[in-house]
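Starting off, we have a lone chain in the form predicted on its own, written out as structure tokens.
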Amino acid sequence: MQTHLKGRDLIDLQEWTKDEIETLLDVAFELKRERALGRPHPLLRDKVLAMLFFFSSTRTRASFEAGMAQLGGHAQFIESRTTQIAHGDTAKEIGEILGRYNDGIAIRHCDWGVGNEYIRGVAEASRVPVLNMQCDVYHPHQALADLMTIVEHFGDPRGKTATISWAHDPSYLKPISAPQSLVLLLPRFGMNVRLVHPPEFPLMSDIVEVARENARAAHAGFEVMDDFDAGFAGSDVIYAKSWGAMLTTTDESEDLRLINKYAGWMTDERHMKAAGEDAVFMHPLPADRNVEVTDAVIDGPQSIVYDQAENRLHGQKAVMALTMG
């Protein structure tokens, strides 16, 4: 267990060592036990977390707010469009000022080509930890909760196979940050990763190369595939969700045309049967039901999506307790 994490930013889990991530998991599981037993753990009494949102949220806002309350602190909700941020507050100014008012700053900014740069600009100017609640490149707290859920379900994840697949969903152009954080993180813990997507929906090439290197270092497998059906065969974890064709086109109408070109990429009972009866289905939510995944799968016995959602709370509490304590 690492004990030197106070003051650390969490923008990308790749910037944390495996030992440090294992510390996050240890603390997350302990805090989950404490909550289950009804034991209070006000580790951040009188601490305040500024939560700055440029992108709407349900689970992220609810879990960070609840987590800070359970840790004895307060979460301060700030919406970019209803504050002076919309009129010119810079990343440096936000880092300097909120870093003096608060004990931590959490930011959700998913605008393509903007979000990660903005969060890093705030972090550079801030005297307190900056936590990435999701940007255009990374979604570290979701990936942490996903790993926690896999460990809960399977125990040691080494040797297990995770299929991280694109899925059809024309409702809106979803960020690529969740699959990118997953393909980076899971191989570090010995999981074989299958990244499955149509040719027009790649992840960032430098992210994929780092993921390959993570797999090589951990003696795990890493494979990129473009066959949706083949990706399911014999896989232990099916993580199928939509993301936009950001690296192929900047035209939203063209992006939607490409999404609808692959309308058959939907997880159903037939696909889960190909994975096997012990396989689990995961999704960060919200899922577009009967478009990305059928009701029968997401509400079925192989689905662990609500365990994932719950573990957002416990994983984030671990991050806040260790970095803001």
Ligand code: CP
Given for the second form:
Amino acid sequence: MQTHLKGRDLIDLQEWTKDEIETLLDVAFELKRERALGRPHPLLRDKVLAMLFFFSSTRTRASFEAGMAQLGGHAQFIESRTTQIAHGDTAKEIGEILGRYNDGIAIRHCDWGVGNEYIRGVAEASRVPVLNMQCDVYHPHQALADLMTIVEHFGDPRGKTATISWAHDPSYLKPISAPQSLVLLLPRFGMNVRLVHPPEFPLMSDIVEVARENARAAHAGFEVMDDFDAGFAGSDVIYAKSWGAMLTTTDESEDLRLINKYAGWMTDERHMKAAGEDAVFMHPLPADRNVEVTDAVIDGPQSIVYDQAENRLHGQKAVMALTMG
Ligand code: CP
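Structure of the form predicted in complex with this ligand, please, following the form predicted on its own?
Below is the whole assembly, all chains and molecules, this chain first.
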């Protein structure tokens, strides 16, 4: 267990050691138990987290805000359009200034080619930890909750297979950050990863190379496939969600045309049957029902999407308690 985490930024879990991530999981399970028992745990009394959003959110905002309240502190919600950022406040100024008012700064900025650089710019200038609530490249708090949910469901994840698949959804161009953080993280815990996507929807090649290296180091499997149906056979975890073709085209209408080429990429009961009766269905949400996944699967007995959403709360409380305490 690594306990010296005070002051650390969390921009992606790849920058944390496995021991440190195990500490996060340990504390997250402990805080989940404390909450279930109704025991107060004000570990961050009088502390304040600034939450700066450049992009909409349901789960991330609600879970960070509830988590800070449960830890005895406060979270301030700051929507970028209501600030002076458009009138000149720079990342450096945001880091300097919000870092002087608060004990932590959490940021969601998903603009392609901009978000990660912005968060790193704030972190460089900030005297307090900076937590990535999702950028264009990473979604670490989602990946932490995903891993926690897998451990909760299966116990030791070593040797289990996770299929992380692209799914059809033309509603909007979703970031590639959730699958990227997940393909990096799961192999480090000994899980075999099948990354499945049409050729036009790759993840960043350097991220995939690091994920492959993580798998090699942990003696886990790592495969890239382009056949949606084949990805399901015998897999333990089905994690199928849509993302945009950011690395293929910057033209939104071309991206939508490419998405609609693969309208059959929707998880249904037949796919879950191919995975097997002990397999689980996961999705970070929001999901486009009956486009990405059928109602029967997402509301069915193999779906653990609500446990996954709940674990956002417990995982983030562990991160905040350990870095901001
Ligand atoms: N999964 C996730 O990050 O949800 P929100 O976009 O609602 O925060």
